[in-house]
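One chain comes next, on its own, written as structure tokens: the form predicted alone.
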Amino acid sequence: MTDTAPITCDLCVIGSGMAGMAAALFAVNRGLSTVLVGRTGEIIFATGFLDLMGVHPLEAGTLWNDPWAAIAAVVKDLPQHPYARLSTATIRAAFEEVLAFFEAQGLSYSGFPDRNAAVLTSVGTVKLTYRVPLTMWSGVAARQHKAACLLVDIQGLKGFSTHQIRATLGGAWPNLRTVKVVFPGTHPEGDVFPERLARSLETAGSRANWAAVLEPHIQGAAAIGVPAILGISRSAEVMRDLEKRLGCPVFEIPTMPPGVTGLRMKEAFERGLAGRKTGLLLENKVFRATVHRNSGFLLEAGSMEPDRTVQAAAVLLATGRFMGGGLQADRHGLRESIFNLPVHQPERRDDWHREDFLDRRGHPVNRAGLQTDEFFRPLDAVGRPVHPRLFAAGSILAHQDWIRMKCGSGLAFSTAYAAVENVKAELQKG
């Protein structure tokens, strides 16, 4: 290990996904010196939608227009779900703080006050979500009113097909036209990539050239749907400029992940947190952790091997499940990867999955994770907090199936918010 002085902080957040980034934001906003350690995780696969709660019960596939009523039903039916440890006020406060942060970073969101919005996906299905990127909001209204729309495809762009979208929608939205165009400056026979197109559209010249390509195809369309490529850091500006040039609303439709939508969120978090002087050890991982009940934690971190140490009074685990590396599977079962914490899981590996892959109830392994007390402190094998200043948040928590329940962002933000509040209270005890 490189012989350098430890980085000291009040809180080390481990994990740079949605929960980890939000936790770091909440911590610095509360005056806690914070270090975030993590490699790019699930956030890069984000659609940009911010889900609160959309489906419950899973076996019935019941969709909810009112996410708050859905949460109330979940808390009643699933008392071990993480939402059951949170008040409505906490969940609202978490969302408001993150949305204000995003707005300050130029990433604007829209939505209805207290209900989900129906938005188009990359395959033409409709998803209910709580908050929608501003660049996609005109599509919500266009679909609601079945407006005459032009859907634009780009030659060489993989994972996006306006023909697929129109075919999936069937007769539910008859006033759709599609067109495939060559993006200015690209080769008709070559592959193009969303990030490169988005970076290009941040220049006025590129927007002018693309608008010139699109203009002949408008032909009375009330709105134009395009792949999610309207810039990275200035997406609202790009959208408004195109609308001015084309004379009608423009809205994005997500591409297949990974895409621009997740990159926007990642860069917004990183840009904003760096401005708040957070210690960002990005593209790093924690290799070893030493726990001292009185003095806190000593974490050995690095990229390929440990080359720095972080001395933290408290730790918040936001490492996710399998993709984020928070949980690992071996022949003996599931284990937590840093502190070797007990993992709530089916007793036998044979019970991880149901026989039918598409079973509407979901697979038991998708509810595996860390069990915590009411303060979001992981529990040991006999149900006691492992350490008074070790906390967890996000998808590593047990008793939830965030993907199928459509509650990922709400779970990440609200549990991170509550955990950080509890970190601050614990540190104030001295």
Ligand SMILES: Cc1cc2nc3c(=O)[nH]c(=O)nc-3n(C[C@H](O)[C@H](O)[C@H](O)COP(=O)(O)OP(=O)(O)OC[C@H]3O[C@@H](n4cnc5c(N)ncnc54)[C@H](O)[C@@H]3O)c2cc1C
Given for the second form:
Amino acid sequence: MTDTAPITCDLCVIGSGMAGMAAALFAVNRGLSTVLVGRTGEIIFATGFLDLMGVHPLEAGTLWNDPWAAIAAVVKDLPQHPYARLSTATIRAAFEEVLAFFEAQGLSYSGFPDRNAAVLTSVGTVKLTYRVPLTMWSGVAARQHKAACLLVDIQGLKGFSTHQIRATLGGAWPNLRTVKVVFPGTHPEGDVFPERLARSLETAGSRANWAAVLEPHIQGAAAIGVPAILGISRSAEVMRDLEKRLGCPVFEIPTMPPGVTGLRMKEAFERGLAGRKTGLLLENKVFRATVHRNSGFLLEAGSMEPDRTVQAAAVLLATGRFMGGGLQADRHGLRESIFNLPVHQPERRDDWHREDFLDRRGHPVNRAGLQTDEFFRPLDAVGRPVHPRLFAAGSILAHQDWIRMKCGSGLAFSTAYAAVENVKAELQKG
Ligand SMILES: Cc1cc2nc3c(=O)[nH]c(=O)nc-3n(C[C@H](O)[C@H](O)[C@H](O)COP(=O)(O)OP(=O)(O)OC[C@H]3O[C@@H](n4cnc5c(N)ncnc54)[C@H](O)[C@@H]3O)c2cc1C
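Switching conditions: you have the form predicted alone, so give me the form predicted together with the named molecule.
Below is the entire complex, every chain and molecule, led by the chain shown above.
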């Protein structure tokens, strides 16, 4: 425990992934004094696509063009899924608030009003998602119309191959040409990294040089697909400038993670939250928590060891699953890492995984997590809320498999939104 005075706040959000960042945004927007404590987690691996609901039921692998119809089916078939606790209006409101915030931070999104869009992945497969970074949007129409496009590869960029993309697409998009170019200022024999290229393209000089390299290869292409390197903090602006120089639509294709798409979201959240006077303890971890029934929570945080305390009236746990560190596995089973909350899990360790690793139904361990009441408060062993002002959101919640169901961001935003609304209501009770 430290001897410095605690930072006091209405709400401490633990976890700085998609759910934690969104929760902090919703909380400051509702006038709650908010401290966010978190380490960089899965968010930097994200493709930038914002999934709402794409696949259900998993065993049939049914893909849905209408994510709202998909959610309705999930709620009917899996009444314990976190979406079953949310109204459509809440899910829409959560998306709208995050997208407006991203837009103000220079990270623009596009999409069909009520339909998933089919987007290209880094390996040339096609995936359905709800909202698409504006810098990738021309690719959706180009693919739909099988437009004659040029796909650009960059010498030395690992894990991105336009040949592979074309091969995976097979004959489904015949009018594709590919070219590999040396990015200006890089060595043809060396490795190049998306973040460095993206930061370089934020300067007009670098864009002019790259446009000069690309221009001779256009040869009537209707659009140009490039790896996701069009800037970090002003990606739409970088794209528009490049389009103007080339006289042709340009679209990004995600690179292998970690690329710049996750970094854009992370930096947009951090920039915007700092501007809203959120208390940000980034690259910090909560090591221990003491719970008082009436006065709230005392959290010991720090980067390597606890060196400060946060006194919060309420806590929102958004610490993710195994990769984030919210859930941990030991020989006794799965446990929640800060409060030692009961974790819903298969009874026996042998039941965590199915025999076939690639089983379409996924593995029972991936639906493990915290069970909550209708207000997103984790439950104790007998099914009562552990504490009236302890809430949870995001992938730490039980009864969902966001990776396979393609609902990662939707689940993170909407459960964070509902939990924060409930935090506010609970705090107003005094
Ligand atoms: C490779 C990859 C690709 C993805 N692609 C997509 C996509 O295309 N579309 C989509 O919608 N979603 C995608 N996602 C999912 C999305 O990025 C989120 O990971 C997911 O929605 C879960 O978010 P979360 O905030 O609940 O958990 P996490 O992202 O896991 O965040 C948990 C956070 O809590 C922190 N934490 C844990 N313990 C502590 C502690 N004691 N103290 C402080 N902090 C702590 C972790 O460091 C981490 O920052 C992808 C994820 C990955 C990994």
